[in-house]
Each structure stands twice: as structure tokens, then as C-alpha cells.
Amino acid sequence: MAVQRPLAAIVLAAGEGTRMRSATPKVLHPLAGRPMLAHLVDALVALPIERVLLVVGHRAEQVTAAMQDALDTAIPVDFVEQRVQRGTGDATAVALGAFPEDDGLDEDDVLVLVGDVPLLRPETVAALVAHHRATDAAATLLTTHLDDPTGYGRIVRDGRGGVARIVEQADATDEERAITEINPAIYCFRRSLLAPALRRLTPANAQGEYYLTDVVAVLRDAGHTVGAVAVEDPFECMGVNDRAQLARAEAALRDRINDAWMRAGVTMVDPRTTYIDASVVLEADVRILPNTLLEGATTIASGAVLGPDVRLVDTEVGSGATVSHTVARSAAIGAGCAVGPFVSLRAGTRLAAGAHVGTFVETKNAEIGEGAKVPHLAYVGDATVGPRANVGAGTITANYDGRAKHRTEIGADARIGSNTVLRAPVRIGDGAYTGAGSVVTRDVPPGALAKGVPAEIDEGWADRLDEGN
């Protein structure tokens, strides 16, 4: 029977990541809309785990702030700073020093992982922990085989096939560099044995650092069991050290996300050109056409059709809506709306059910009422368009006077003629009309007609129109 012990995790995220050639710390580079490091923490908090401790160093304040914003978990995630980067062994020792001495958990198991393996699955970590406990090992590590192991530490086996030690590439002989079994730096240790082993490390190596990998040989030499679990999919253990590896990890993660949504009932005409952030939520029977990007806190309701050529950021789409050739940010598209083609919905846009926003229309901070239409060639900013109103081609709301923005209100069932300029602040009453080419500078009462430059008001015009006069 496997020994059951509490489980904690240490994630080493203090390095600079110079090969990224970026002002952004490596572990904060985004994958599917989340920092690389957040994906790894997501995998850890999916386990029965007591706490996660992140070791930060390079731009520690930036990494800490970004991760606090990115994570939403009931499991404690704490931060400890490695002020001087002296290797992974030193970073692990710094983290162990943050464990309370009187926590009563010195016999717990502790995962130690590097922060640049964003594709690691919770199931793989769980298998590592289960094997570690089943064998009652002092240390258990993940391994995998690579055709090109360049850059990774190699697993050196003894004559019986057990793990004897790990050698870093910079310290390896030519024979050792030919080994294809690599160390992705994902371990499970007995905490009570890890701490004294770390104290026996020396920086006598090519990097002049304290290598965590040397703990394996220390524990073996002390007579403790060291085990290994092989991972079949090398992508899970792929470290991200440069932009090319970042792109490969993004592609692999995107395939996972798309596959999961398709199995949940979402249709993707071309998954290869469909990009969905990890934070996006889709309902069943959504249909996605090619060249669609869904980012941030976007939510898509059942029956909606998106694409082609759509980018939605932090946008809500209601059931049965159709959106094509559109860019939307921080917008809400109601049920049954028709949006596109060639539409820009800027922040604060709200389309009520059944609204239509069409070809070459831009909106900003605008509320478009139920069944209202802005079908083509218009700018509607800082405005309210009432239910069933129709905004003609070429209409703009002139919302800026050079100092401040002002609001335009268009009433229910109003009809705005082509090429109308509505100089805000202005209100067009329910059922009112504007003539083509008008420049409206003052309020138009319900049912009236505004025409001319500047527009003159003809009150009662709509009533006479209905009477045929």
C-alpha cells in the first residue's frame, strides 16, 4: 500500500531567461492568453496539494504581481525571492527555508519543478507522485527521450537500469551527451531527506552553481531509493527557453484547447486557424469558421456562429448571434444579433437582442437597442440607439468638441437619414426623422423631422407622413 503524505510544490521561476531576448521575464510570456508560469501552477492546483511556493528572482516584483493577478485558486500560492541566482539547488534551499519549522509536515512530499514547462498535465504529475509513494522513494523524477537532447541534463543509469545520477550538458562527456534520456527537471522528494542532501551540494561544475540535479547522486550514495517515471509525450516536458520553443508550445496548447472544445460540442471548420485562449468559455453548438481568435474573458452562447475573420477580446456573444469579419473588445453582443462584415465594436458597446450592425460600422461606448439597425458605413460613439431605430449609411455621432466627449440619444423607432451628422450632446426623439445630409445641432422632438445644414425642425412631420400628407 502506498504511503500517504501531505504534498507541497516548489516552482523555480527565478531565472532571467536570456535566450528569450526580452524585457519580459521568461515565465510571464503568454501562452493561450495566460502567463507561461500560470499554466504550470494550474496543473499543480488540480492535485490534492497543500500549498505552492514560487521562487522568484529576476524582476521578482513584476513576476509576483502578474501571477497574483493571473491565479484564482483556494490553494495557498506563496512567493519567496532568491536574491542572488546561484543555481537550482540554492533556489530549492531558499524555498525550503520558507516552510515553517513547526508545521508538523517534515515528512511530507514536495514537488520541485522549473517554471518553464507549461504543457505539463495534472495526470502526469499525479502519476509521478503515485509512483514515488508506491516505492517509498527518497526521490522520483520524470524522464523522457528526445531525438535531439541538446541543452538538457542526461539521465545516467547504472548496470541494473536504475538512475545513478544526472549530468548537465556542460559537464557531460561525449559519451554522456549521446544519451537521449533527458531530465526535464520535474521531481518529487521526501522533504526530510531533501534538505540535508542540498547541504552537501558544491558549485564544482562548469557553471559554478549549486545544481539540484546533484541531489540524485547524493541520495543514491547515501543508500536511498531514487526512482524514475518515463513520460511518453516529450511535449509535456518541453522547456521553453526561446521564442521558437514558445511558438511550438503555443501550437501544442492550442491543439489541446481546440480538441477539448470540439469534444464538448463546438464545431470548428478549421481548427488550424482557430485560436482560443484558455480563459474563453464556449457552450455546445457554437460554430466557428476559419480565422477566428477568441481572447481573454470572452464567452460564446449556444448556437452562435463566428467567423470568418473574427477577433473577440473580453466579449460576450449571445445565443444564435452571427459575427463575421469583426473585431470586438470589451463588448456585449445580444442573442440573435447580426454583426458584420467589417465591423469594429470598441469598448463599452452593448448590442441588445436582434440588433444588426453591418458593413463598415464602428461603435464605441454605444448601446444599440433591441431590433435596431446600424447597417453600414457609420460611426456611433458615446450613444444610445433605441429599439427598432434605423441609422442610415454615412451617419456619424460627432461626440467630441475638442475638450470633452458628449452623448447622443436616438429614440425608439427613429429614422436617421443617410449622411446625417449628429452633433452631441443631442437627443433624437422617439419616431423622429432626419433628412439625408442633415447636420443636427439641437434636440429633435418625438415624431419631428430635422433637415438641412444646420438642421431645421419640422414638428409633427411623422404624423403627417402616416396620414399621407
Ligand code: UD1
Given for the second form:
Amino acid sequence: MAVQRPLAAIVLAAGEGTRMRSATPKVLHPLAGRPMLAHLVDALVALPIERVLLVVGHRAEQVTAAMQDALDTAIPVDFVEQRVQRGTGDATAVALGAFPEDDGLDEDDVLVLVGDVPLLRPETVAALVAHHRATDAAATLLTTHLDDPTGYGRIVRDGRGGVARIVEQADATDEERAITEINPAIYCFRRSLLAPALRRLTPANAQGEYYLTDVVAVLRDAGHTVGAVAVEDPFECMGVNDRAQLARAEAALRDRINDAWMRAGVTMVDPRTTYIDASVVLEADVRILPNTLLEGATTIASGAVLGPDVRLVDTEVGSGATVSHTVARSAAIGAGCAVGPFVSLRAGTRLAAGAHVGTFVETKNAEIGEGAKVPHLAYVGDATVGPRANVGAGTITANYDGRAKHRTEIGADARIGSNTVLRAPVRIGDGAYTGAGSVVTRDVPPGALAKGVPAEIDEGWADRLDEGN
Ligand code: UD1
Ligand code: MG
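Output block for the form predicted together with the ligand, input the form predicted on its own:
Let us now look at the entire complex, which starts with that chain.
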């Protein structure tokens, strides 16, 4: 009969991660746009768990701040500092010190995990905990088989197939190094038995560290049961220690994210060249063409077609919009818009429904009205373009006078002629026209024509034009 005991998790993340050769602490290196440590904590807080304790040390402040920023969970996540990195056993002991001595809960279970296994799934941790409780073991660990076990601790089995001990790569004999069953460093312990076992560790090994892995032999020697649960998908247990492993983890995570979206009704013509951050949200019937990167808080509504060659960061795309060969950042693309090819939508761009932004156009802090068109070769910055207006090829909103930025306002149904320079601040009235090549330095009333350099203004132009027709 499985025993239900409270569960907590300790995640070891105090190491520098020297093999990354990076100024950034290893556990903060992003995978699918999220620090690798945050992926692991996501998997833990998906379980019925009381608290998560992160052991920080190397650049503790930076890691703490980044994690507080990345995590958004109702489950308490606390930080404890391991000042000197004496090994995973020492780090675990430091964390146990953060549990109240006599909280009456020392019969609870505690998960201990290394911080560099970002692909671990909650289902796998749940299976570990369930097995641990069902067998009433002192400790239970995950194991898996790898074709190339180099670098991992190896699982040494006893004559009856039980886990006898774990030997680190650096300490292993040639015979032990040939073992392909490895220690992913994901364990579940009875908390009351862990603390005394940790006190028995010594740093008498190749790395001069207190190894958490030695707890297995200590518990066994004391007559306790140590169990193991085999993990089918070895990728899940992959430890990320260097940049090559980081790239492999990224690829595995990308496959997982893409598979989930395809199952949710998203078409990907080529999932291998589709890169979607963990934070992105897609609706069913989105269609993604090759070389598309969706990052940050990007959301895509049903029926949108993205790609090829699209990078969207923190961008919202409305239903049925098409976006090709485009880079967009902090932009909103309305329903039914057509964007691209070769477009740069910079921060603060908002395209209302049905707007068209075409070839070689850059926008920034710009509101483009419903059905308005900026079809080719234009810069529209700090500007409002009214509904149904047309901005001709080569138009520039000259928003910067060398000291400050100014706005350009283009009214509804206005027609901006090719190669117009709009010297901001300036307003073009509803239905007004500008002549090809004009340099507009003054406001243009509704329905007027502005032409020349600097443009002279001919009032009532549009009405006379209509009468003439
Ligand atoms: C560890 C295991 C190894 C296992 C592998 C799985 C030990 C001794 N070895 O080796 O059996 O196969 O993980 O990926 O446990 N850390 C601290 N404080 C320290 C030292 C490390 O918090 O004093 C943290 C690191 O930040 C890291 C984790 O513990 O997140 C593991 O450390 P790492 O150096 O990556 O251990 P491995 O050599 O990978
Ligand atoms: Mg490691």
C-alpha cells in the first residue's frame, strides 16, 4: 500500500558549470527561450509538491533574480546559498538545513535533482515518487541506458540486480566505465534517512568532493532499501554540461514542443526548421512554413500563415493574417493582414485588421489603420496611418530632427505619393494627397494636395479631382 507523505524538492544549481566556458551561469543558459533551470522547476511544480528549494552559489544573486523573474507559480520556490561548492552531497546537506528541525514532517519524502536536466518530464518524476512510496524504500533513483555513457555516474548493480552503488566517471575502473546504465541524478529520499547518510560522506575521491551519489552505498550498508526506476527515453535524463549537449537538448525540446503543437492542430511544413519558444501560444489551424522562429510572448490566432523566413518576438498575430520574410518585435498584426515579403516591424507597430505592409518596409511605433496599405519601400516611424490610406513607394516619415522624435499623422483615405518625405511633426488630413517626390513640412488640410519641395499646398484638390471625373 503506497504511503502518502508530503513531498518537497531540492534542486542543486550552485555550480559554475565550467565546461560551458561561459560568463553566464550554466543553469541560466536558455533552451526554447527559457532558462534551463526554469524548465526543470516547471516539471516539479506540475506535481503535488509542497515546496521547491533551489541551491544557488556561483553568481547566486544573478541566478536568484533570473529565476524569480522566469517563474510564475503558486508553489513556494525558495533559495538557499551554498557558499563554497564542495560537491552535490554538500549542496544537499545545505538545503536540508533550510528545513525546520522539528517540523514533525521529517518522515516526508524529498526529491533531489541536479539543476542541469531540463528535459525531465513531470510524469517521470511522478513515477519515481509512486515507486518510492509503493516500495517504502529509503531512496529511489531514476536510471537509464546510454550508448555513450561518458561523463555520467555509472550504476553498479549487485549479484541480485539491486543498486549497490554509483561510481563517478573520474573514479571508475575501466570495467565500470563499460557500464551503460547511468545515474541521471534524480532521486527520491526519505528525508529522515538522508541527513544522517550525508554526514557519513567523505571527499576521498578523484574530485575531492562530497558526492551525493555516495549516499546510495551508505544507505545500502546501513541495511536500507534503495530502489531504481528505469526511464525509457534517455533524452529526458540528459545532463547539460557543455555547449554540444546544450544544442542537443535544444533540438530534443524543439521536437517535443513541435510535436505537441502539431497534435493541437498546427501545421508545420518542416518541423525541423520551425523554432517555437516554450512561452508561445498558437491556435489550431495555424500554418507554419519553413524557417520560422516564434519567440517570447508571441501569440498566433487560427488561420494565420507564417513563413517562410519569419522571426516574431513578443508579437501578436490575428486570425487569417499572412506573414512572410519578416522580422517583428513587440508588434501586433491584426486579423487578415498581409505582411511581407522583406518587412521589419519594430517595437510598437500595430496593424489594424486587413492592413497590408509589403516589400522592403520598416515600421516602428506606428499605427496602421484598417485596410491601409504600405506596399513597398517605406519607413513609417512614430506615425499613425488612417484607415484605407495608401502610402506610396519610397515614402519616409522623417521623425527625427537630430534632437527629438516627432509624430506623423496620416488621415483616413489619404494618398501619399511615391517618394514623399513627411517632415514630422506633420499632419496629412483625411482624403488628402501628396505629389510624387514632395517634401511636406506643413500640415495638409483634408482633401488638399501637397506638392513640390518644400511642398506647396493646393486646397480643395480632392473635391475638384472628383468633380473632374
Ligand atoms: C552529476 C552526478 C553524476 C550524474 C550526473 C547527471 C554527482 C557526484 N555526480 O555529475 O553521477 O551522472 O550529475 O547529470 O552527483 N552543484 C552544486 N553544488 C556543488 C556541486 C554541484 O549545487 O558543490 C550542482 C551543479 O550546479 C549542477 C549539479 O549540482 O547543477 C550537478 O553538478 P555537475 O558538476 O553538473 O555534476 P556532474 O559531473 O554532471
Ligand atoms: Mg551535470
